[in-house]
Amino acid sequence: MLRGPALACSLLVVMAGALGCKRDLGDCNLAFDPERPIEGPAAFDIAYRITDGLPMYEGQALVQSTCGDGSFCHAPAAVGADRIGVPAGLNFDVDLACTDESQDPSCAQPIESCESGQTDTAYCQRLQSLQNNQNQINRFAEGMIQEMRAGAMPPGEAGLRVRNGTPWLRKFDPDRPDRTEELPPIESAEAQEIVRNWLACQAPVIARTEMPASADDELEPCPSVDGEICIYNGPQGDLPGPMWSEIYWSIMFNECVICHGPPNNNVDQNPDNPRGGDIPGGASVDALAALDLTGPNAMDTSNWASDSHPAVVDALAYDAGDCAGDGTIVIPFDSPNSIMIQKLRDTQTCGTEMPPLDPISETLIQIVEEWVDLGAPNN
């Protein structure tokens, strides 16, 4: 039975799409212009993910990181106790079609148009299930800015276990010097505004991106294949050195803990949790009971990297997990035998990539898989 923030999540949604109650969105902001009397951003405002340069319109990135990335609430992948009372088939995806090839082989150029039916490759797939959830959106746009407005959508507690919790910076404009680098979390006033924005100019999408040939092209427009949006890839942020300490904060406890550590909702005062208070965990009790990445003491991270280092490092497949019997998690000096590593490759041989939907870069796969071949140690 649902209870709480998720019965309240789900009746608010049904109610809001059948029984057509509706807010006015207001006016479609589509270039900020300080002489114009509408408070807030441009709908087509680029933020970029730091891990990776990804880039994604501000409205777009806010929703896709709190709504429907991974595979919680509205994620495609969603099932059952994971849509936390999301009604089956109300998906916000919107993540990008193709990446660049260096993430996603079958994004490499040149792409074949999806024009005159073609269907089965797997770009046009993913163009065709991100146009869907992008029209989901905005048949559901009111209801959507309802309940962000009412505090229901994320749903509370279980809305702040399963989110993204990468950070994602906008793009720098000079005529908004004192604007924060970062997208500001979607409870407050600034990023709902940005959201309404957006959902008022029908939820325009970034559908792919590519690998910037220089630094004036980052966050620049790229060729279209279909008439998609196409922007060239972002600045990445300092990647992490091939020490699992880094690895750990910038990788498993942003990517991994959210499922692999248990419920928690408490407040963390360690300067090394990048959440900045927020500890993740608790989305998944099979992936809890399959790998632990968090330590004995659940209220204060600052041991975690350290305490979870047994645990991947020389450790065999958890009983737990599809992998049981199938080989080690981590072996020190040899990457590709490591089931870590084939995970975040998706070339594994038992369960599923990971993490879920949405695979980390190229690049970082490989800082993990220096550090694997250098020994794997705790450092």
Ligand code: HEC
Contents of the next structure:
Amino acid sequence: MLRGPALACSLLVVMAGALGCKRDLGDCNLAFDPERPIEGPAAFDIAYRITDGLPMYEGQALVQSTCGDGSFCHAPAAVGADRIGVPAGLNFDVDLACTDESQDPSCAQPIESCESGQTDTAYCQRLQSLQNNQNQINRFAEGMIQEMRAGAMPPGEAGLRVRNGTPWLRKFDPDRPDRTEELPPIESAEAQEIVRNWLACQAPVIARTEMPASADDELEPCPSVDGEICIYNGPQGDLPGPMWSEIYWSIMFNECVICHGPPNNNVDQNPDNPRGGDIPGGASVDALAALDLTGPNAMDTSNWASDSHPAVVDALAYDAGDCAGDGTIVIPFDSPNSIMIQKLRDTQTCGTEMPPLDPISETLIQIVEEWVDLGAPNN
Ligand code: HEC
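Cool, the form predicted on its own is there; where's the form predicted in complex with heme C (HEC)?
Up next: the whole complex, starting with the chain shown before.
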């Protein structure tokens, strides 16, 4: 089962061999300037994640969501089987060091400057790690481009299985009204040009976000403390209501099924699939054994929310997981003692937080809690 991704990720390792080649990154276009139109994308073009408005530069978003997304292959947090063949240390994780404090208490203001001796805070350590990974990307940039041009990177079919397919929307630019609303898929020539240009500009990264006070601030720069790039969050997508079907389609299917589901290369027959027909799954054998959030029909996900409800509500932690014998995944009317909520909040007594090292927002966690405290019905 792991053969496909293993092949895909080891192809990325070939990049190391390309290091000696001459620099071939092409021109860098940092910002789009309507007065002096330059063909192609700009490295400071911003996209934001449809589920929570998280902003990244377009190249950053494309590399982050396909090279590991905090969990696989080139992510520092990925260990053992989840690295899928990528050597230790070859990390390209460019997730933000901090999101606003309502989602992440360690980002509470004021953030001390990391440069004036304050290096031991969680924020400073994450900023340092982001910069290390950014340097790593710059070191391997030529190899990444050569692999892209050869069609080997990003890895096609196999890479699909471990990528995070949550759609990213582009910040609207009145000077370029014809651009697609969604960030194009990494296989497209347009996306590869976005990544090439971003690499040629030395891979600038958004390091931090804050909640905008009003819609006018959305996706505009916010004050930075250490010269790190801070951008206010983008518009929040439609939030799910406290109902299992809505929680399933906006959170479970997008953030969890990739690990808590079997490999699936089918094009979904469900017309309401939020990911354009893509069915995530197959990224973690261990996670699937601990909890299967899918349904029996592998061609059509229409009933997967109600199908998976019994695996979650009143279900004892599965033998295969680290929580076996420690309790129940969701206990109706009792969110504090439900293992799923503990894992979403990183207060678990067994195993790790969920999703591993890439928490969902506080707002979304509260919606899941509300559903549990309403009795966790299959609605
Ligand atoms: C990167 C892969 C990955 C992702 C993404 C992921 N999980 Fe997990 N999950 C695991 C692994 C591995 C285990 C088993 C180890 C453990 O219990 O910590 C697990 C275990 C669990 C368990 C305990 C199940 C049991 O029977 O013990 C719950 C509950 C859970 N995950 C919920 C979630 C939720 C909810 C999400 C999405 C918000 C999610 N997971 C996303 C890998 C993942």
